[in-house]
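Below sits a lone chain in structure tokens, taken as the form predicted on its own.
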Amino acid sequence: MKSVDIEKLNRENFRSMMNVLSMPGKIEKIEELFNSSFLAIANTLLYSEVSFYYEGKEEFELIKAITNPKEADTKNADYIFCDELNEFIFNQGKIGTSIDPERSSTYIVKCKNFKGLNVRLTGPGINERKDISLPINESFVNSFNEKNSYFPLGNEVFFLNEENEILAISRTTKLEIL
């Protein structure tokens, strides 16, 4: 049997994270934990003193036995993982206040691919422009420009795809449809 060692894991994929958070539209690989490169994210993210969302199919009480966070509703929670991003449940996030801009939540999303919508992402950490498809649709691209119009208030969004690889846009990021 092959020992895995989580908290290096862990490091891995948090760097990766953050690689991709800070370039946005870079895309990294995820290293899976337990078959799945979305519960090593949440492994990663998750500890007891965050709270999480999750609306999807993956078996989540083996990572929530392993972090202990606290479960609570979209509008609260820190960390909200789902399968399929709507603008419903985007919507309902928190994006923190002038305060406390980190008490804002960070959505990570699976998708198939990063086939989908053509935008320009612009702002920092992008080379002045940075073409990319997303698999997002016109009123998402709306609602993430909105939510994230008054810095330093709003949210991060991460997508895994299926091949484990993840790229980020981040509250800095401007989305224009091309």
Given for the second form:
Amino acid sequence: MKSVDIEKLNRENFRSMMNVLSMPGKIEKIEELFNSSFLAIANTLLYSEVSFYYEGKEEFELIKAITNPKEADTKNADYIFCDELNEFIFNQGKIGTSIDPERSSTYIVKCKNFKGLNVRLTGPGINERKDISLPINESFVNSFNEKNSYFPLGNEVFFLNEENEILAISRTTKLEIL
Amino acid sequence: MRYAFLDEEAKKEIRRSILKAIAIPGYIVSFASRELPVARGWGTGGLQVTLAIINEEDNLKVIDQGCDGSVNAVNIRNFISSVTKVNTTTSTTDATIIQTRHRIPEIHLEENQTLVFQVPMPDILETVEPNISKAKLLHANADYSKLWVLLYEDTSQFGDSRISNRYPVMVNNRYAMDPSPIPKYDTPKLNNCKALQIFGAGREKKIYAIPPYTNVVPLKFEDREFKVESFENKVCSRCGSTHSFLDEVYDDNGDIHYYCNDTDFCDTNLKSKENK
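Could the form predicted in complex with the partner chain be given as well, to go with the form predicted on its own?
Below is the whole assembly, all chains and molecules, this chain first.
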């Protein structure tokens, strides 16, 4: 039986997540766990001190057993995993408080690929500007900009495609439709 | 022993804080600091950050006061390499992770590099507001009037701020941040840096960060120029550099000599001159 070094996967996948969040729009690879890059990310992020919400088709039971996180609703979860970009759920996630802005939700969203709306990204982590395509619509851009309008409050969103590639936009990232 | 010494839960806790710190540039994130087999004050914050982010592909450099060969740097490098078997280097350009105390390397950093600072005191407001919960409220309200008063008092009495290191900086136009005990000379290097900069304070249980390409400016009155240490007319006695942070060293005769504080920069300079 092929053995898996989960901790090695975690440290490699964390570095990819750290790199894409520190430079919004950058694309990196995620190594699969249990044939799923989505579960690999969940396994990297979740542990007993954090809570999560997931509604989708992936089999989360094993990840839950390994990582022992708390389950929470969309209004209280630290990490919200989505099989597809759901604006209703996005609008519900917590954005932190002025005193504790880190007590906010981070979104991990599956997508087919990164093709979609052409947007211009500006903000920290971006060398002046970056024009990319994101699997989002105009309405999401409005929601995202509105939720992140009062910095430091807001959310980070990671997009994961079927090629196991990941990219992120941060609460500091300004989206402008091209 | 586990890879990188810390258990997986500890790493996940530090990683959670690092991601939040990157998302909120300059904001201080609390984390559950762990015990390490080095004394507090030896850089357990920086060490925990490095241990949480390092992997087999990395090339590690550790410097203390600009030097790869000081006791702190050597011990930390040996410890990390003994628990990770990761490659180490003294070359700034070859390193992927640089753990540092007191200095930012002279050579410009690149996008694929991460600079990890060992931080003794993470909150810049500590000097003007010792009550931590009040300081947190001041950060929440972006109320830095006490820092401005401190600067004003210095400027009115002495003509300029007396702060020689840990000079307060404003990150992304929002958070006043302690840039660790780097000299004023290094403060401009924080601005628009291509590398990710992560600051770890173990004793204080805090992590904060500056993502690449982030606006970082020293707190300064509009009519006052930000001045760094000047080494005008001073030359490194070893490599001849005229544009680096220099150490003043007295020899047995009482004569003063100047040497580059960044030893790798000095070595590289010397080598390139010898090859010409």
